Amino acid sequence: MASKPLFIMLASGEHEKIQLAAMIASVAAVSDRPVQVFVTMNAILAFRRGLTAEQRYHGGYFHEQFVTKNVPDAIDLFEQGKMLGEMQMWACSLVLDLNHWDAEKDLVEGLFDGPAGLAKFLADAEEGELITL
């Protein structure tokens, strides 16, 4: 029997809450489990392109220990998780509108696979399991 794609909604933009949708994302996709991840709201912050691990990330209790002990980045685990599995990566619309974001322009090149309404996200989540972070 198949495994029930796996829908991840990443809305925080504290470190550990993103580098765990990272981490569960890449597991699940290299383990043939079909994920979908949409990023919105203070997350989105995180994915804009040109930053430093430094810029990006901030807040949560982990922080400091995910930047001292050198834990692999959230953006390279997300880039595995698609070039391994599969993956698909979505930019909250209404995020983009609000701070005329462009995805392939001012986000991270690559990751994201286009812009999307929250509407549709949970319409396709109803076949799966969803998770908020």
Contents of the next structure:
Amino acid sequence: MASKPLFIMLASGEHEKIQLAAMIASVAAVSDRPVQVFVTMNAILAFRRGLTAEQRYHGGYFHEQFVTKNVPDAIDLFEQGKMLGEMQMWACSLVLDLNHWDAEKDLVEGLFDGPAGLAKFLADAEEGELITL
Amino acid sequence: MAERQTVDARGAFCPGPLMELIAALKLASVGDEVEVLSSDKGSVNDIPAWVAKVGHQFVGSTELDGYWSVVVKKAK
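Alright, leaving the form predicted on its own aside, put up the form predicted in complex with its partner chain.
Shown next: the complete complex, the earlier chain at its head.
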């Protein structure tokens, strides 16, 4: 039986929550479970193009250990999930508009499938399970 | 003829060893085996669960000197 699709709403800019979202998304995607990720609020700041890990990630008890030890980078995990499984990532159009950002120019190259609104994401999420971080 | 390759993921934390295994399996042929060397005990438990979920074959795991050898056969 096919697994229910997994929908992840990532709103927190805290490194621990971004890391957990990346782990859940990538592992689910490579386990034959379709995944959609909606990135909004503070979380979008971590996906800005051209940042170093030090600039990108902040917050959480394990933050320092994530960046100093050999823990997979969250952006790399999202990319692996997309490459090896069925996964789509959407950038919240509200926060893009507020920051005057363009999903294709201002976010990590090749990671997002486009801007999206909350209503469509929530409607799609009725087909599966929704996790909010 | 089936082949075996080794992926050295020692030092990588979860889910690094699993993701490296999956990348190697993607490039392997059906019947090939991939051996992952992992110092992350969580991954040693995770890999058989992932293999069962997606339908590959878990060959076995062996504890070595501070790390594990986990072998998976590509079944599809």
